[in-house]
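Read the single chain below, which is given as structure tokens and is the form predicted alone.
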Amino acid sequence: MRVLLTGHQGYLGTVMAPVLAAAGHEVVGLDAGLFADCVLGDPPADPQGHRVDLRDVTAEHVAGVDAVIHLAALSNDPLGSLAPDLTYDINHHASVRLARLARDAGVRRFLYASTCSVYGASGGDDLVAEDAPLRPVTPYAESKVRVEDDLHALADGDFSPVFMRNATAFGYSPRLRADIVLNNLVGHALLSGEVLVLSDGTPWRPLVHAADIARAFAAALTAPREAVHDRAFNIGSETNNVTVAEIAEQVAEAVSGAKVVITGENGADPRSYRVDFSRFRAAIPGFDCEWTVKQGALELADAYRKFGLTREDFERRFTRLAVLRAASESGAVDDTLRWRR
């Protein structure tokens, strides 16, 4: 297929994007480049894309586009409740618009990554399925429900969107996020030598290596129609739905000497599920995660030493928000996070 790839430059499309080529896609990219330059490591090879930013796509960005995987997004909490009109204005509005042209054009299929966040606080210790109540608590999770709701008023005969449900991403990529909790804590792990939680510890999460991810779009991507068509699956392992506390122990034995210390300060995250991943498996025969959060802290421990991790790197450019700030205060940006001509 020829496949439009929102968001490859960013955390989860770098990793995404070598996976789909090497299925066999030709893969077109588009992304307004924010996060471009958060590199750790060798700089990647991305596919021909177009730089622009999503608010700004037009039926040229889809033409000849057999499916779209769409990535693309203000993609973390503190950003979304810190700016929430951008956020709906990028992760909703546009995200909505871009459906529309795609089915407009004659795209088949549309992968959108949604997150396992729409759960919000389960309320109780049962695993939560694809059709439990949605119940976000920050505006990031509001915009996905949002969007889920209005791509699937668009479904029809023609035109399939598949709402891909992640858990929360870890491991390494070379455009490296570690403001998401795994990667966060193994940084601070190797800079401090302290796993410092600032919860209690005790909420569930559910985590998935950013190649599963990868893997799974690219099951979606061609599995038959009826599989998939207008359905919302959660991508993740059962085997990965953990505590956070449980998560910095993790942490402590991939990096030898580093103390777990939870703080508590932030109290109780109402952020608190775990999550059945059954509907994927059953839809896709033969699929299952392969990375459990273990190998995930021994792999970002290993990427953060080979590649000479600092904490400057750790604390600004591998933090999506303080990028954006930077940008923003140097001018590179306008208040509605455009680039400056």
Ligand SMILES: NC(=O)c1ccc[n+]([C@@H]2O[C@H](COP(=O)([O-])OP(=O)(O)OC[C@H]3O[C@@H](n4cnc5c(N)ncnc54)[C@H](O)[C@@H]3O)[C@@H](O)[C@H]2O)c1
The other form holds:
Amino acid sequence: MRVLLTGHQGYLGTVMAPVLAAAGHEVVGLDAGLFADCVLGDPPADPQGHRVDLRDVTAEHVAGVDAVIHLAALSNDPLGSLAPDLTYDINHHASVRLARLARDAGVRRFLYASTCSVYGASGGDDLVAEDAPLRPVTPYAESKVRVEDDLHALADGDFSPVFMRNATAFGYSPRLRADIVLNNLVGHALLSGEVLVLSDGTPWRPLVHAADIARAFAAALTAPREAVHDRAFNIGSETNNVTVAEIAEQVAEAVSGAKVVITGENGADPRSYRVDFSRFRAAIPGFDCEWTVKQGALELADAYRKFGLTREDFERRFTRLAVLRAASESGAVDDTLRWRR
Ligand SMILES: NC(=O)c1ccc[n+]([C@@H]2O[C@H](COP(=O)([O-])OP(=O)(O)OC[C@H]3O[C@@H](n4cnc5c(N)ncnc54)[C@H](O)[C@@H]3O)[C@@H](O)[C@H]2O)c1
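What's the form predicted together with the ligand like, now that we've got the form predicted alone?
Below: every chain and molecule of the assembly, starting with the one above.
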């Protein structure tokens, strides 16, 4: 397949592109490159790609494409809360526009990177499955719900949107993010000797390795239409349904000498959900996630040591909000996050 991969220069896209290429697909990227320089380790070999803002995509970008994997977004709660209007412009409106262009161009499958954050304040210990009520508590999560709704309305006999609700990712990617929970806690533990938890540690936070997400998307790309057409799937594994305090314990075991410190200073986090991941396993026989939280913590600690993670990089280069703030303050991007140059 010729696959348009938006967000190919992000944390997940950088891991996913080679997985798709190895499966025999021709990958064409599309990314504004906001985090293109956020590299830890050897620079990744990006596929051919368009450097274009999602809001400026035209029919030309989707011409001749068999499938779209849409990852590009302002990708977490702090970014969404920084500028809710921008989050809706980019994550919601531009995504739906891309899907319309794709459908008009005859693209048959559209894999959308949604998130388990759509369950938001589901709370409790019961597992939430895809049909559970959605309770987004941030503009980021709300933007994902709106896209799911609008793409669902576009589904027809020739166009199959698929909603991939990923758990929170972890693991090494050459384009690192340190602002997601496991990656953050491992980095902090190595740099300071403390596994620092600012919440009270009780929220459930399902996790999934970036490589397992990549394998799930690759599987959904070629699955029989009837298995995935217009369906939502939670992506992850029940083994990795963990509380923040449990994540911290795993990190302390992976980084010798590190001590868990739960300050609780940010109070209770309303985002808490335990997730049922069985629907995707049933739709894609043989698929399961391979990585545990502990393995991911060990992998990250090795990578951070090997590539010499510094505090400066940890807090600035690999923290999405800090990167965008710096780009804005230096004038590299305007107040709508478009490049000036
Ligand atoms: N990482 C996670 O824990 C996680 C979990 C669930 C869902 N997701 C979703 O997966 C997708 C990828 O996440 P990620 O962790 O790789 O995020 P990321 O921030 O590392 O990458 C997002 C990419 O999108 C690009 N982008 C942002 N705005 C753009 C615009 N206006 N035009 C063109 N490109 C733009 C960025 O340049 C970046 O390369 C996102 O949609 C995110 O919401 C991520």
